[in-house]
Amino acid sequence: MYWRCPVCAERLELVGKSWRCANRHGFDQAREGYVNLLLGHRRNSQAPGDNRMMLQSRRAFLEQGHYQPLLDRLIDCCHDLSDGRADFTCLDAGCGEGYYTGHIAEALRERNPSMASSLAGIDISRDAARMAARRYPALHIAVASSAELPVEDHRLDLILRVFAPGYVTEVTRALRPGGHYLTVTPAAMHLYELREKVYDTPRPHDETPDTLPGLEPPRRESLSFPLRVLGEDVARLFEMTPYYWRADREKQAEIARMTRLDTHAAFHIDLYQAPRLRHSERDSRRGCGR
């Protein structure tokens, strides 16, 4: 995987411990291992994303294995993308803590070796590239927003979003001719019981998938399955969703103290594609050496 230089678009080659391009911009690599590629002038926030409560919370309630099923479809979804093949290019866009894009690396790494150096990961919270490049430290990772994608033009076959914001432009900017957009959201019943403790009067999730323009429509899979939740990861649940923050104080603390939460995860797996090159197009780029 090689990253896009945030300040002149040029490819950036790894040089010792800094990321630089051929102009001369360098981007310290952190000891962690991830390189942060947002630029000052383009947070929104001193501190943008999800903060160090949420991302522990998120790690700490997924590694209990709650979402499994969803976790091993997407592998499933990856190795069937793929095809087996060693320069397969995959960036999850908004990886959060790295808990999707480094189990899938795990696996596809057990499957075809080659194949983990072009699996990568971006947030933009700092504090999830630094969990996300210390746990799984065969991934790439990148502080970057995902409405400036830090990769080439046409470079990636696959990308990847899981309840994270997602750009056209910028998938479409991206993704290779016939690559493949995959992204997760919410069903309409999803936490459904949850919801119920923050808002008086809870409405199902919009179940209606995006048109993309510049990709074909999705060709949808839905997953649902019973959750039932216990001690202190009522809590962490509570804590890892926007939930939490809509929440007040009172509601807050009495979501805390439970200590048994049935509910349901739901889930839309929504698989798009990019137009493929017909023959002409794939004739002219040749001609033009590409």
Ligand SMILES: C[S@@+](CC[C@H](N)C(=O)[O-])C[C@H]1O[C@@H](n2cnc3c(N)ncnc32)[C@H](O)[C@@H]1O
The other form holds:
Amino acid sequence: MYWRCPVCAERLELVGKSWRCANRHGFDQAREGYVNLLLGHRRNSQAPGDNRMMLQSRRAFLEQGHYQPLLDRLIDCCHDLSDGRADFTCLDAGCGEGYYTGHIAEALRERNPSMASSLAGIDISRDAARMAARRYPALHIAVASSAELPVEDHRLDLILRVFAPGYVTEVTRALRPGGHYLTVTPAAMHLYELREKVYDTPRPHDETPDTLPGLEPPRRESLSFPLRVLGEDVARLFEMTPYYWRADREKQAEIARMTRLDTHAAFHIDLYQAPRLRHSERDSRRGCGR
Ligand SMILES: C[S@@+](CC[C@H](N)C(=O)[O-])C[C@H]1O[C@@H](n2cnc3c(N)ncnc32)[C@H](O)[C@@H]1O
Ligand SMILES: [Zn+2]
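Got the form predicted alone; any chance of the form predicted together with this ligand too?
Everything in the complex follows now, all chains and molecules, and the chain you saw is the first one.
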């Protein structure tokens, strides 16, 4: 995985503990192993993205295996898409504390030990990058925005977006011809019983798959399963969702006291593909040394 310089877009190389480009821009690798490629003036707040509480709650909840069926499905999809290639490159955009990226990387390496360490994640939250890099040292992790992916043009075989914002112009720029974009979004009834506790009349999530210019229409599969959440996991689940921030203090406290929640997890997994090159384009690209 090669990061690109957020200042001049040249390729970055790791020299000692610093990522450097040909124009001498440098970005130090943090102790935990991630690199901050988000330029100060591109941040729209002091600490953008998810905060530590949300990240810790999400990690604690996910590690109980509550969303294991989703993780298993993503592992299978990534394995199929990697097609056994050792040089497969995948970026998880908005990777959070690294649960899906880290476990997918481990599973792919287990299934195909010759696969180079080519899974990477970016997140706009520095705390997320720190947690992901510390827990999953084999991943390449950077602080960056999905609105400006720090990767070279047409470099990636796969971009993952799991419950995170996406920017299609960056996706089409970064994907190689024929590369894939795999998104996970909540289905209409996702966590409906939790939302009922927060809102008087919860609205179902919008389920229309996005039409993304420059990508072929998606192949959709849906996944849903019952979820029984007990003890502290109820508060954790609540805190890792945006519903927490929309609830008033009283509601937050009321849900934090709950010790049991029976609900459903329901996801849409949409797989988009970038068009393959036409023959004439492929021939001219070969000429450019690809
Ligand atoms: C709901 S969390 C999902 C995290 C992870 N994909 C998961 O499912 O466990 C959304 C993540 O997107 C990150 N995020 C928000 N805006 C972003 C942006 N513009 N670029 C990159 N990451 C962003 C947040 O910091 C947060 O970690
Ligand atoms: Zn540079």
